[in-house]
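The chain that follows stands alone, in the form predicted on its own, written as structure tokens.
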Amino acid sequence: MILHKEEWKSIFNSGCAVLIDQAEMLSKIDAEIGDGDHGVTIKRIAETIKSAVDKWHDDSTLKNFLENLAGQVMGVAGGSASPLWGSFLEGMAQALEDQQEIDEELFKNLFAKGLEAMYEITPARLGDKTMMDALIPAVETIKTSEIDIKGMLQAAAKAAQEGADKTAHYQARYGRAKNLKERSIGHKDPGAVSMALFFTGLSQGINKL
């Protein structure tokens, strides 16, 4: 399977649609252990991505699109989510030159580079009750897959969801939730949930192609 610009547009828009639709739920989850505004921030990020997709010109490569999008997302007001999501997108761009077609191997490298960029800006890892609990298993699933891109995203969405669900058993180590200590156990991390939802949306988008 090869992805071109139009396919990327469909996939990104699907991921954003899920986040926007679930924004209120994300804020409710965040209210249990945080400020209660995660859904608001994620909705802004999703709307920023969707707007960029709608304005994506025919002469702009995926690399240029991701680089510009990363900067826009980093500029979204609202906590740590914006710089984290922006850094992931920026990392993805580093895997590219001027390719207009994305095959399986390049697809794997896109997500691998995005995760590498995250490792550089956050010390959070699996078990720390952050978005990384969904992102790491999703990307590792993609990296080790021997199936087509559609299958990769389906498996990644499942891995991300399982990772987000596991955060209910962890004690928070970062953000406002860490102040709750043991009381943070029993609640899912909103950042992990939103990342899992995004992968679900990406998977739904590619299934429609």
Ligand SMILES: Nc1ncnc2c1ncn2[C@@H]1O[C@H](COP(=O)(O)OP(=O)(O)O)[C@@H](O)[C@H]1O
Contents of the next structure:
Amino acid sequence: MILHKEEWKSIFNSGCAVLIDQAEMLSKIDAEIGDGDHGVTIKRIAETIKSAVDKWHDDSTLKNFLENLAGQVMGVAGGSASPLWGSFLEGMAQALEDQQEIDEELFKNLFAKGLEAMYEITPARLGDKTMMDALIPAVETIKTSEIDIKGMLQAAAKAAQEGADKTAHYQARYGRAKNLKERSIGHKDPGAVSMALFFTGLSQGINKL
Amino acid sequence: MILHKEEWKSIFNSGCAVLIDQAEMLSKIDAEIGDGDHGVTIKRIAETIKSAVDKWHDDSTLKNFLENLAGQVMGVAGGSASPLWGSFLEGMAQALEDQQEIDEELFKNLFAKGLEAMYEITPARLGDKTMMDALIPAVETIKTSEIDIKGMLQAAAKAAQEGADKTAHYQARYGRAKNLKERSIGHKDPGAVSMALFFTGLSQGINKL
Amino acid sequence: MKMKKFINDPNNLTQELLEGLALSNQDIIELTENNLVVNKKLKVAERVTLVTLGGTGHEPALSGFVGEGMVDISVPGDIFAAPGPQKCLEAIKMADRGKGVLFVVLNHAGDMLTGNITMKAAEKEGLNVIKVVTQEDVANAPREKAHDRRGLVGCVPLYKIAGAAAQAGKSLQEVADIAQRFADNMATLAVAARGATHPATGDMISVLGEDEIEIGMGQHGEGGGGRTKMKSADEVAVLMIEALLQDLNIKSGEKLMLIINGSGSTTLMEQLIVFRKAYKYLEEKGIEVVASAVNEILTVQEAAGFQMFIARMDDELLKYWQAPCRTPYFVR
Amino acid sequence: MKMKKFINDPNNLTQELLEGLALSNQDIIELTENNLVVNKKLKVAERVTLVTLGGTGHEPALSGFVGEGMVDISVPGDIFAAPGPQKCLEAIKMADRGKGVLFVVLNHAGDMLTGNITMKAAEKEGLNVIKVVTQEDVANAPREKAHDRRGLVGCVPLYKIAGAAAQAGKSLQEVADIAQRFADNMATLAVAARGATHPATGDMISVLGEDEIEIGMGQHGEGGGGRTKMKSADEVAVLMIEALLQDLNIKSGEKLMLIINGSGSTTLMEQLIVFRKAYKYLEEKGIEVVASAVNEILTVQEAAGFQMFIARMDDELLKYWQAPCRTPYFVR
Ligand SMILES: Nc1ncnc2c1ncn2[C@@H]1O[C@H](COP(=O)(O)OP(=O)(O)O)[C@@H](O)[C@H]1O
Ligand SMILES: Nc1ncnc2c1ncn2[C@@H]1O[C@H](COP(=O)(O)OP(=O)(O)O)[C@@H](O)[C@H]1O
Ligand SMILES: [Mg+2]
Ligand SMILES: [Mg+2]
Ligand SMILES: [Mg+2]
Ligand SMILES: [Mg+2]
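And the form predicted together with this ligand, for comparison with the form predicted on its own?
What follows is the entire complex, opening with the chain shown before.
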């Protein structure tokens, strides 16, 4: 399976649609251990991605597209989610040159580089109760997968979802929830939940192709 | 009838006792058309007078006593009542030289000079809904009276009381209540009420001699 | 709203806050034994000096503006209450450096009585004092009845201008004339959104409905203007600036000072938003803002709301407004 | 508590307040098209320059401290939110006058992420930038875990000191070392008495019981310390100053900066009363207060409470603190 531009577009759009749909829920769970605005920020990010997808010129490469998008996402006013998501997208762009078609190998590399960029920007790792708890398992699943892109995304979504669920048991070590100390236990991390939703959306998008 | 120092003392103390007794009520009626502190200020003034009476040295004249007292009353932190009462006392002092005994004539003059000092310090006159509505009739009664000091004070207390009662029908033209415009009608002026109470107290004091 | 303040014995509020002011500004002011707040450089001043009086509880006003180029001595009363005339007289004597004293009084009942008694006594003693009264609240009386108008934030820019004129070596009569000219050309309107609690009693000073504001509210929560439903910042700003312009009959081409003074809990964010609208409105009308301030200058505890102040400016007034000064809460 | 603010469209809060700031300080700052707040004298500066970033809604911080002697460019985000790294990068480039840029970041998740991404990009472009992080909240982590500590009011005196060092002609490394030395020797503790409402959503940011205070409250109402019953000003002051002294291990004979920063609706009266007690406590312990400020510096809307800040001072730091500066909300 090889992804072309048009396919990328609809996969991204599907990921964003799920986030926009669940924005209110995300703010609600952020209100429990954060400041209640995660849905607002995620919605802005998703809308930024959608509108960039719509305006994606024919002559611009995926690398160009991701680089510009990363910048726009980082500029989204709001919470910590913007620089984190922007860094992820920027990392992805670094896996590319001017390829217009993405095969399995490049697909794995895209996500791996995205995660690397996150590692550079945040010290949070598995168990710290952040979006990394969804992202790391998702990307690791993709990296080690032997099946096609569709299968990869399906497995990644499942892994991300499981990772997000587990955050309920953790005490937050980064982000606002950290200040609550033990009180943060018992609530899922909103950033992990939204990250898992995004992978679910991507996977739904590829299924519809 | 002639008043000596010891008699002055007990008359003043009696006036103050009534004010201290009614302080809470005075604050309550001030809360309706003013800022609710008239009782607090009046109580401080009364206590200032009482403690000056207690400390009145044998070798100091009534003039001295009143002059010092006027200064102390003016310095009482609080509302408008302090400079007004202080001015009245200062005016009284101006009627005196070094007399130690007060006869009817001097008694009349004392209050007349007190009122004159008030006229200089405030433009408020009868009907303006201030303490002047009690003070003016009281002093006028004393000035025109042909009976003894005891009778004067009794008549003055009655006149002051009537004057204070009438303030309920007036619209305030001075003091805080002025800003309420028509809304001030229907409430008695706290400063007039306290002034009337003071004369009542003085009169009670002289009765007990 | 229940009072929730960081205070100790309510009887010591004034004493303690003045101590804090003096301790945090030891290079600028000193506190005398009987609580006069004195410009440390007064001792060496060879000029007309400034004395003012007024209740506390309105910080930074009034004592926060004592220092070179503004007030030389402030005579603080207790919370919201005028001090006695003796203390004022004492302050005037202490302030007099041989060139006379300008005595600034805000038009509030207690302050005015104290001011008048003080002036009588000063005259008796042959002191060289001129009194200037600030009365610029357009809400509670028309301009023809200026003596009924309350003194609001306008006293503070007046201190600045008169203080600078004094520093420039003007005579007492000249300083008084300049101050009076400024006073005659100023206008303030206040709006309240939520009342304050009295720090000594804990009581609410005034109560407004959850969705109400009152334009024309006085310093201590006494009503005056009308109550209306909460409006947008821009609507309120336009309502207020229009009333002020009309009061002073300001025309296109004139130059103004524009001040937004926060009452206590209205944020600087809001004050800046309101300032912006008033400024733009004036710009559209061809009226130039040549001097401005946006800050908490004269507050009423934690009241929500603000005062909008304008004054007609000329080159001389502007020069004095811009002159250097150094006080705890106004430095230039 | 229902929100009652003088605002317009909640989406325009930042834009409008920055316009107000620029219009009321036209001689000091200008607002660029993309909302950078820039020192008007930056153009002619031949020295190290200062850039900082942070959310709005905390006025006068941060943009109210842009001007000669403090910050050269502030990069405001939206209400309580960090700006994007692009704008920061742009600001750094614009600020650089050939002597390098000190980039001051407060330790808050969003600000730090933006700061880190900005630094990566700046390195890539070969810009001469050093980043200094302020993290002085003693409430939410021990000193050994300083990277977990929140940045509170301490950034503002740091701007002042670093800005003065830059004006004195120090090199970028020297300015950064001075700023870092100051940062390493500062400590803040916050106390909250009543929460604020978020101006964009109208929601309460944090809710405290009618008779409760929380010592160790964060900037946006995130808890941290413990809740206790309301105490007297003196009790709170002593609790807080003791925690701060212990954190920095301050000994008798040392010299301190002491700042009381009002959160919004706590009056200056209260702040002065608290300052007084902390000052006297230090005096008794033989610790000298050589620098101080009592004011609303970094607020959280109409929250009630204050931050108490101390910093260990030496002669060089003191010299820079006392040097002249001119910004909208801090002039010396
Ligand atoms: N340092 C960090 N590293 C990784 N993820 C983080 C970090 N800080 C915060 N997050 C994530 O961001 C989420 C909160 O996002 P958002 O509500 O948009 O930001 P804010 O907390 O600034 O309001 C958290 O749930 C967490 O997943
Ligand atoms: N200008 C004035 N002339 C005469 N009496 C006045 C004047 N102003 C106020 N008063 C009197 O003072 C009373 C209020 O006293 P008080 O409550 O002590 O002062 P404040 O209004 O300053 O709180 C009023 O009820 C009125 O009788
Ligand atoms: Mg959040
Ligand atoms: Mg947020
Ligand atoms: Mg009263
Ligand atoms: Mg009163």
